[in-house]
Structure formats: structure tokens, C-alpha cells
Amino acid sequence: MTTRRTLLKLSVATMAAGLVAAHVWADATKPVIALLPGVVDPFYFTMHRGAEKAAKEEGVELLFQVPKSWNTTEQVPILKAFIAKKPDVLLVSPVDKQQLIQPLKEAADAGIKVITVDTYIGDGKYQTGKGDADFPLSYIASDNTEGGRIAARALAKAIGDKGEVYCEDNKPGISSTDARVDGFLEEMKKHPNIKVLDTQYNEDDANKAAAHIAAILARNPNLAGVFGANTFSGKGAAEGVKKAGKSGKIKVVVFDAVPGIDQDIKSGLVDIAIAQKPAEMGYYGVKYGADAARGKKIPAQKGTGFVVLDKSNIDGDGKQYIYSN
């Protein structure tokens, strides 16, 4: 199973090839587009090979480097250099939707277009003329909230719509997965059979998020399912389940589709995942990149949608959209 410290080892490769180079401003005919990812993980490679592939039909040089880790420290740096070298479009995933506000003002303020992929500043709305979140041009993603809304609609019919169930989450103030859960907990509202315990945050530790389901069984013996709200969320908790001897008989639920999934869902560790279409993030967001640099008005907001996978589809359609390395 892929682990944290496996994804660092796979993505040196990557990341060295990815370091910024000094550039001046291009020239319209062959913009700079640089992407700034949240964290080593693979739906962010994901992300930049449809990237890529965007960039060499629009003929735009892109820039790549992404964080170690999920948080401002790594974040902000990187993106203080890319700053540095003036592209012509940032495309970012911000770690933070208050803390990212004011380094990505200095971006746009230095003249560089602004477009969020995956997770976004302030509450998403851009280009609306109202607060002080709204000057990216864009924002690509899935509609997490949907996505969360997906997710129990999923568990509650995999557990008889009745039980009791938890989020397993990576920590509050990220938009993408503050999201899911809202959509989740949204949703289960509308299954009274339900009981919803108490979100758990693990700071994407696996690790943690395995301890938690042992703590929630000593309070819980009856716990039905579980929904991670991202990769090392729903790893985690599965593995945790899995110690307690409860696979199969606890539903599990993740978000994103991490290499290695296939084998999870048929082996029972993982009941069903919800994949996101991080290549088209990336497609997307170098195309309309390409267009703001070329002084094309762009839509504020693009939807790339999910896909469900489970043992009815993971050998089948569903195969297509596990992310890769």
C-alpha cells in the first residue's frame, strides 16, 4: 500500500526536474505558466501531466515545483520565488484559504495572473468585485461539497441506512476537504437512521487517523463507517479498521483514487472511493492560463466532476481514473 514516505521517495525524480529557473517576461506568442501544487501526492502529478499536456498545445512554457508537505511554510516560499521570476500565470493550490490570501495579492499585484486549482482563497467567488479574495481570475476544481454530499449517499446505502459513522479528516481551514465534510455531514441530515459522530482531525497522519477508529470503537463498538476526507484520512482509517479486525463489517469511504487503489477495493480494505479528475485540473487550468496571458476573458469557475469507483467498475471504466506517480 502506498504510504507517505513511499510517495516522497517516488516524487524526487519529479521534483528535481520541476525546480524553478530564472525567466524574464515572455512574450505573447509563448507564455510562462508555473504550478504550484499543495503537497507531494500523487493527484497532484496527476494534475501536472494533464498540465503538460495542455501546455504543449498551447505552445506555453510551465513551470513546476511542489511542496514536501501540506503547509505555509513550504507553500509560501515557493511561491515567493516563482514571484521572483515572473511568470506570466500562476496556477496554485492554495494550503490555506485565509493564509494564502495576502502572498498570492503580492503575485497579482506584481502583474501575474492568478488561477486556483483543486482549493481556493476566501470563499471561491472570484472577479466579484466584493472582499479582499475575489482578484484570481478562476477557480478549477471538483464541487468538494458535492463530492462530500457523494460520499455519504455512498455509506449510507453501503451500511442499510442506519448506523453510526464519522468523518476522518485532515484538519480545518483547507477548503477542498472543510468542504467535503460540510456536504457530508449536509447530506447525512437526511437520513435519520444515521448517527454521525464527531469529526476527527489527524493532520494528514495515516497514522493518527488509524488510532482514532480504535479510540472511537472503545466508545463506539457499534460504528458502522467511516469517510476519509482525503488520501492519508481515508488510508488511515482503513488501516485502522483492518487492526480492529473489522474490514468489511466497517464501510470505508475515501476520497481520491491513489495508486493502489484497485487492489484496496478488491481486497475488501476499501469499500468504495471518490475519484477526482486532477488531469483535467491541470488541462484546464493551462488552457485558460494560456487565454488571460493572450488577453482572452476567461470563466470564473470550471467544475471537473467525480467518479465513483467500487467492485462493480475498478477492473472496468472505473480503472481510468486512479491517479499515478
Second form
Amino acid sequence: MTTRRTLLKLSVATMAAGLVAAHVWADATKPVIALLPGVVDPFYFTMHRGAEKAAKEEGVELLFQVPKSWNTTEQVPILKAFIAKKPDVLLVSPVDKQQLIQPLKEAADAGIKVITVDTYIGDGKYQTGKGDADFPLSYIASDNTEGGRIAARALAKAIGDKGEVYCEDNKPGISSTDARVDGFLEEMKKHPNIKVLDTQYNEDDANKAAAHIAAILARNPNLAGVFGANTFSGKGAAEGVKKAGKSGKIKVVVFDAVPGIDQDIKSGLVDIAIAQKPAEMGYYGVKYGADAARGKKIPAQKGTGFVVLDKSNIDGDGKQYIYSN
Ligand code: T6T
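Can I get the form predicted together with alpha-D-tagatopyranose (T6T) as well, since the one above is the form predicted alone?
And the full complex, kicking off with our chain again.
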């Protein structure tokens, strides 16, 4: 005969089970995903819109906070604040391949699923069981090395395959821009009549990039071309070429498609822009995050491709790929 005590125990157990189920159910039904980009720029605001679109489709609560500048000292405090909020998933663009490994490991150790978008930690190869930086579940980004090769081929063609060129870059240690410059230098080796000068670093400051053009022109008056490896680098290099009165003479190839790039291409200041698909990075980041929060397996890598913008498509199909704030 079931005693009152057993009945009581049973009902407590059932209630407890109900509660746990309710909690897990709440996470799986409305996963919380925190999106932590690298810096304030139109690339990441476009990414955020793609993330919001997927969040609506998936019933995800999306947290979003942007570091003021591209720096571990700006990104890590926000990361720690997000960890304290215990989201189900962290969607992050690590600002340094090495320095963000430990802070992200703390997130993973706190039970937060980590997905990197645009940039990666370690060597970007995840879920391999090797190394101390393979714990993220997925890496979603452009093939930046190939992007750098495309930039080199385009610049070589624009300058008639001879003359002096150089790369204008943010800072070393960033997986995306490092790969672009590597791809550019690797491809330029196939162009013996082109001399590649030392890469210049502008710390994501377009004014510094513009000043580099003036300084290099003083030493190398025959400068024929420049590759800007990201938004600030490209914008600054183009500004520097314009200030030097060399628009159209010094060929400019840039990575990214910031607002106004259409004017720069039509005026001939910029020859080509390699537009990434940040909205897709945000969209698939949230889709994969929601799946992972619901216990589904997700691919360890996803390439989002890019589109080469130039005079032939900037007012046509290409326009849709220009980022916006
Ligand atoms: O080029 C993008 C991004 O891909 C890169 O990782 C960092 O710079 C940008 O955000 C542009 O500023």
C-alpha cells in the first residue's frame, strides 16, 4: 500500500523532474547567443543584421556588444561580462590568434559553446582533438588566403605586371588579415617584374595608412600599387593616394566593401574591392549556434565566399554586397 510519504516523495520527484525538463526545455526553445565582434565597423554591423535575421527564424535571444577598438584589452572584458551572463553560445571574432585562446577556453570551461566567425584562434582547425585551441565547435569565414591571391592577381594586372607595390595592414596576429597578406605575397612571387616593399601596419587607423602612402612615396616615387588588407587599411591607402594627387596612377586594391566604395571605384581611385559576406557569417553563426544549443552536430568549418567589385558590376549586381553601418 503506497504510504502518504511515498506519494509525497513521488510528487516532489515529479515536480523536480518537471522543473529540470522545463529549464532544459527553456534553453533549447530559446537559446541565448552572444555575438562579440572585433571592432566598430560596417563589416560587423552588417554581420549583426545577418545574425538578427537568423535569431528571428530560430527564436534565439541575441546579445550583442562591440569593442571600441581592435584590441584584446577592449574585447576580453566584454567576453568576461558575457561569460558571467552564461549564454548557451558565444559567437566571437577573436582579435588575436594566440591571446584569445585562454579567455575563450574559460568560456568553454563554463559550459558555453564557442563558435568563431570571421577570425579564428590557433590554426582555425577545430574539433580535431589536437592542440589547445581546437575546442571551438565551428569557424565561419571567408577564405582569406585565396582572397589575398585574388588581390595580388588583380593588382598585377592593373599595374601592367611591373613596378613597386606594398601591403597596408592592421597589425600582425590577426588570422584574417595575416592570411590575406600571406596569400598576396605568395601570389606575387609569380610576378618577377613586381617588387614588393615591406608591409606597413596602421593599427586600424586610416589616417596612419594615408600617412604611410606619403612616407613611401618620398622613398619610392615609382610606387605603382597598394593592397589594403581590410576596411581601415583600404580606406586610408585610397585617401593617401588621393592626397598625393595620384588617383588612378597608383593602383589601389582593397579588401572589404565599405559605404562609399562605389564612388571610389567609379572615380577610378580604387580598382577593385573584394567584398566579403559578413551577413552570411552572422546568419550561419546563429543557425549553427541554435543547432548546437539543441544538441545537434554542426560542421567544424563553413566558407562564406566573396565577390570582386569593380567598374563592371558596382552599379549592378555588386551593389548589394556593399556593407552598411
Ligand atoms: O576585414 C574585416 C574582417 O574580416 C577582419 O577580420 C578585420 O577587419 C575587418 O573587420 C574590417 O575592418
